[in-house]
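Coming up is one lone chain in structure tokens, specifically the form predicted on its own.
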Amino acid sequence: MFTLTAILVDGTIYASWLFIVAAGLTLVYGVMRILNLAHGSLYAVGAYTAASAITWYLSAGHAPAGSYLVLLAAALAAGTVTGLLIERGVLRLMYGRDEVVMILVTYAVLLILEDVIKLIWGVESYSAYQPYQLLGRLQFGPMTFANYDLALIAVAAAVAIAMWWTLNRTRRGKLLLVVIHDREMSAALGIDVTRVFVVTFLIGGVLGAAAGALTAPVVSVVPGIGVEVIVLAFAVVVIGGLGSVQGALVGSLIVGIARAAAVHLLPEVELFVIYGVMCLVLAVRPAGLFARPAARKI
């Protein structure tokens, strides 16, 4: 019963920081057909972002509770301005290539922003520990849990049912739907097919921004993080089924339980539990589990 009770808690924090940065990837491909690879830069900008606000906001003296507030400014601050200049300055420029050409384009945007962020923040490593530590443990029987980590599948929470309020309960959301399903016909029909594309990037970034500026706190920021990130979002939301917010959500739980559940009871296979796992759902559904049914136009 401790070793089920330690694999479902760890494995749901894991999926809901797994979620945060899903959602905004397979928002974007969703809505632009784009497999965003620089979303790994996104989350890498808003993780070395928050650090560096965090340190500079407790180093001058402020009161330690306003840091939470930093840390979200940064990732709204870093998302907005990097998925701005990557949509508006490479993607608009590239509209109505194929897939595949967009993925080689984001992936050379990936590269560049590594070397970005090097040229900013060099090398060294970087740690925002103070908001993890403010929160303190909870003690449940005979094990303990952050506080932060717990407040962390809250967030994961309030995104989701933020998204599927949005899409399905709103009037902005049901045109983003009708983007979704043929662009060509919401064009012919009036809608600004332009302007949905940059705020669901900006949203993606954001999103992006917020899962690296939520981790900051909980690891050494460091340079490759965005590398290591893009590749388990990218199992993630294969698992759901590309563009699907549903998706992104159950799969992240999968891979969340199943990566726990190595690590107490395997750990040896740990790395190669989540691909393994793609593996089979793949076998057996290859669009992915949520994968939505493609129209043919003849």
Partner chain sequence: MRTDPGTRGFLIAAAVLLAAGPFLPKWLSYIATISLGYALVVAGVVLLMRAGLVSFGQGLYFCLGGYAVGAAGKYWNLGDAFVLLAAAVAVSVAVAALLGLLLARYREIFFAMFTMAFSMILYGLLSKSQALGSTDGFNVSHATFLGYAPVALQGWLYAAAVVLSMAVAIALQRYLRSGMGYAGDAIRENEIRVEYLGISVYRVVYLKYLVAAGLGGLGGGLAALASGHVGPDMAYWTTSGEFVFVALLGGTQHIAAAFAASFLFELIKTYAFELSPYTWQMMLGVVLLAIILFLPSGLWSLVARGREALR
Second form
Amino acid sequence: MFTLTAILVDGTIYASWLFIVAAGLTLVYGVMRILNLAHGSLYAVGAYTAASAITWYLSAGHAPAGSYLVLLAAALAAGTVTGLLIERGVLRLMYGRDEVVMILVTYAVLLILEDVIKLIWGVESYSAYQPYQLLGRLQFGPMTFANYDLALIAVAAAVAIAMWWTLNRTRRGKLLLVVIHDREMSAALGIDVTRVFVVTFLIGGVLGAAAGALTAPVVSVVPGIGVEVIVLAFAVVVIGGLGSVQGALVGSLIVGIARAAAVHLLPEVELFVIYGVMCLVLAVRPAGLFARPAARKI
Amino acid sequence: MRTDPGTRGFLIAAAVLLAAGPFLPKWLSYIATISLGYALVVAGVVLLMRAGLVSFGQGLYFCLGGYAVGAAGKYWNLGDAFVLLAAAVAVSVAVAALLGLLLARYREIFFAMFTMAFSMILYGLLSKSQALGSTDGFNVSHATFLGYAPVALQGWLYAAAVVLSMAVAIALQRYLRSGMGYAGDAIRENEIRVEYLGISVYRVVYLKYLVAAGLGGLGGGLAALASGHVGPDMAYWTTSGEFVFVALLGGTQHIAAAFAASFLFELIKTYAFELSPYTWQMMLGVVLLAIILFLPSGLWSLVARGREALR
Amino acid sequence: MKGNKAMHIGLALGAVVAAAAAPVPAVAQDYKLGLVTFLSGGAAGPFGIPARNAGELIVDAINAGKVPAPYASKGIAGRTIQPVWVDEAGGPSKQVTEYRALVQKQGVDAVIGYISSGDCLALAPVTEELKKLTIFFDCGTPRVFEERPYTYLFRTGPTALMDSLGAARYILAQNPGVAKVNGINQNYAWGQDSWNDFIASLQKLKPGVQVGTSQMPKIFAGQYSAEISALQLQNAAFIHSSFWGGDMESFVQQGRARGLLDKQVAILTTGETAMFRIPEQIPEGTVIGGRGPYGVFAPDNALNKWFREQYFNRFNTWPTYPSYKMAQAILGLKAAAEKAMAKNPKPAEADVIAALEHLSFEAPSGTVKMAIGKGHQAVQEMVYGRFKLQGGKPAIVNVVRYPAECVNPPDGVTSEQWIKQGFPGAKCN
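Return the structure block for the form predicted in complex with the partner chain; the form predicted on its own was the one displayed.
Now the full complex is given, and it begins with the chain already shown.
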């Protein structure tokens, strides 16, 4: 009984975190056809920026409650700056290349940013645990949950709703959907694809940085955290169907619950449960759960 | 038998490399041996890439080949390099024969991700198997050559790697110029038209996948013999990613590009480690970006350009 | 001109080879020392950089002749040390390549390094093949010298067995009635070995101790929400954890916030590296280890006083166990070279090796005895204690010191056999 609840709650918490990471990744892929490995770097930059900003803010003696605003501001700043640098500085020069070449371009960016992060923040770990502990905890039988983790579920839900609303209920969002559906046709119809690309990459970047910033109070921020995240996010996005936001949501939930179930019932298999799920889904649905059937061009 | 220019090229390259062997500094001939092993895996990646398939999971066969060599030495006391390498190829091809049934239906990014998932599962399994040393892996015993146990093992391994990989390169070169080889290029261009020609795309892809797996196993076996150690990180996704990287670095026009690129990549890494121990990743990233930006068809386009100029 | 393809390949390769083969000139009098630790990645912060700092400090001090007795002479056998730093990143295969480049290309006189056990296992046979004096300073797996003896290879830090066995002895002494323990360890060789040795030792010392749950998250996972719930569902007296670096700090942070660590006492086998970094996060009473007599566990001697003071002045932080282990590796090399000078004023590599075998030398951590592995593997005492904030400053109380012979197997017995047989020959008092 407790175990089942724990699996659901822990799974959903993990899924919320995964979704925020994966949402940006899948959006960028959907619009730009770039499977962005450097999304991991954005996550890392977001985490480092938030951790040092919160530490700086609190050590200046300001009200602890304000640290949540600092966190969000850090995410926004980190995502925008890094996103612009990557898109304008590198990707812009590479548009039109093969999808796989683009993966490698973003891999090179990931390598470079790993060292840039090291040059800025060093290799010491950073922690800004205050926002995590400030919200207190919830008792449930023998277990306790951190309210911060539970709040993360709400944040993820808000991100999902906002993305759905923007894409389906606003003019700009619909234009994005058009580009996702057929880039050449939308360019022919007069949509400024370059601008759409910049904006999309920035949104993706801010989401990646936000995921990192939201994680900063939970973990100790160390070199390499971006690389660890990226494969997980890939798995989620592939399970859900590349480019699909609903897919990323369902994919996160599946991966999150599966992982929590493994931790509680069979800790031995935690290491590869995610890849097992990915293989199963791909074997049954070759293009992921929410993929649109692609027209075969002759 | 008439030798075509490609074959002649590889024969000359083999002769040059063998003759140069004793004069190379030891660390360099080691890097050459290792990079020949990697190059075989890369050649497999190139083969698939020419058919429009990008495998982000060749580490699976690289690792299987390595572990086959290691385990055969450890548990059955097999020591002969050629037997061990044959075992590496056999294990890889056997696994590929099974997985290929499923994978040959996948294309594009899904092929890439699915292959990656399988190699990550192997990584997970090996990381859990304490008998095989978990993530630490285990050491591979010294190889013998047809009953002879050389003292200067490194030189022998280098020679064996040169002979083996050049032989494989010649065979691959011929394969790519055959009907089956060209079918791959056609599949990349347009699968449906190939089907209309009465060729089974599924079968062509399946066969190519088997060949690539065999190459991966052979490369892994060779790398294991040279480095003397195997570990699950051989199946980690970054290893597979590096193979794809090197394939693109060289370019897919010619099989020789895989060998040149793989050697160059190892050298770049060694120099990056030596020259900037704190920022080698950045150096690597910048070099890679520069190559993608300025040599979009890989290093081989330099050779092609040079040949144009000479003509 | 189609046949020119071969020439192009040949020329291209030839040019690369020629460029690469240019030899590196070396100053004959200098002692070129390859030093390898993690300079990037997750292990750099907690281990690699503290080790590098100590390495730089000791090398500079030795070259200036400023280390206290018995190391007051300049250089290694009079030769100035010229350090060559290499990043340990990239995995065992990459490190084999780098090691060969260090020895065969850069021509170093000796190599000191390696934190990862995987790297050590892969490199061990290569040291023998290249016949180069090599000292492993930190990696923990007992497998290295238990699998076979080596001539050129030494390890001046003790093996990881004593972390696990020491922890088992310590919690039994602290809480003889312990009936159930939990575990959370990283799912890779170090984490698996640490847990297996710990639980096997504990059950040998007190049969019938039960395991609540043994969690094995992926290394660098960072988020342990589900694992903490699972641990909370199994109420046990202790949670054994060989987590290190960011993973340990994350776990403590989350376990603290969720109240887990108020109910169950954590045994942090590498906790010493974090106690000055996140003192306000570690609950009082947490069992802290430092993988040997290092850091706060180091004995009170002149060498240690000098080392701590110098390190703090230069890096503005206290040295942790990787710093101590790096320092003692270099000092061990110096001690051996100095001892060899008695026979040969300009000792060759073979003389240094002969001197280092079975050597006992002084270090900031006290006496290091190269007692097992046919004189190539060090043993030291093991120390555990419990964390306490004293006047707002992190401190260790209830300290228990276990002599080397109490937590290390006798020469020739493997760790696994020794646990199975119930620690015959262990001298604990």
